[in-house]
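The chain below stands alone and is given as structure tokens, in the form predicted alone.
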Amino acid sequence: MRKQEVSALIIGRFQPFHNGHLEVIRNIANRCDRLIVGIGSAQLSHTFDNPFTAGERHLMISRALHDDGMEDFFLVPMVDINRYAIWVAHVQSLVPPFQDVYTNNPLTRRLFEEAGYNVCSAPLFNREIYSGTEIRRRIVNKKEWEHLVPKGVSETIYEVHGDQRLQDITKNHSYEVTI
């Protein structure tokens, strides 16, 4: 009889995927046999808070994880449905079976606990340094940011002209960087 594999789910917007996300995923991957990464708010793009499309984020994450030597993972874009009573069922319909959920979001924790899942806190890694908001601000203000993301992520951002997109969509706003 085959041993029961443990699969874990983590959901994030990853706008963009950064070195803090990579450390969190490494940590979770060491605790499970298979990792499922939900790319949240997949329908959103082209704003300061959500500049990258689900496909672009998928490419960023897959490049970063492959470059890091990870192979046994699933990346699943997840569109928001904004109906909490059926959200867990929505997630279940999109991803392979899983037993553990990693999150620091109180609502996500509550919904998955009520559905009977084992919910763990996602480990945080240098949150004061690794922040999607800070990286986006740096890109807009043409400050150094590439060292905050895996190489495959910066390559993807440049390939899709995401840096220019951020600058274009924020022309009439001030996002001053504090370094």
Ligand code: NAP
Second form
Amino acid sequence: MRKQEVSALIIGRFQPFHNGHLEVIRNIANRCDRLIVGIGSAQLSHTFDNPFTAGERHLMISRALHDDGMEDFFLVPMVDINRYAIWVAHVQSLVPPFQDVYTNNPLTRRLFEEAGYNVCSAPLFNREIYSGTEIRRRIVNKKEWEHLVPKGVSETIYEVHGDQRLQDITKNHSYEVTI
Ligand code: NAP
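Since the one above is the form predicted alone, can you give the form predicted in complex with this ligand too?
Below: every chain and molecule of the assembly, starting with the one above.
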């Protein structure tokens, strides 16, 4: 019989997946046998807040985790259902069984605790530098951003012309770079 393994779940939108997310995931991977990464708001793409499709984010994250030496993980796209009372059941229906949930979002914490899960904090590493919003602003403003994400992420963004997409869809708006 297999020994009891601990699976941990972390959910984010990863727009895009950056070095701060990677550091959080490395820490979680050290504390569990199997990692499940939920790619949240999977239905959204082609906006400033959510420029990349679920498939593109899947490719970015899988490349970044493989390049980092990780093998035992599941990446699961999750469409929002916007009914908080049944959201945990929705997540359960999509992913392999898990025991621990890592989140910093108070609502997500609350929903999983009410469902009886062990919920742990997962603060983002170097938040002043690693921020999805800031990376998107930098792409829009054609400032350097590649050093803020794993190589597999910048490669994916260039492959799908994600930089040009962000610049096109924000043409009539201004997004100031802050760092
Ligand atoms: P999120 O949308 O990925 O992140 C929201 C904000 O928190 C972003 O500014 C993000 O920064 C930041 N953040 C992410 N991880 C962090 C961390 N470990 N420490 C500090 N800040 C962090 O994540 P979320 O709000 O937790 O939501 C996850 C997904 O679950 C979303 O797709 C959401 O729609 C979904 N959800 C759905 C329902 C429902 O449909 N009923 C209910 C709850 C949650 P970055 O931009 O740098 O990542």
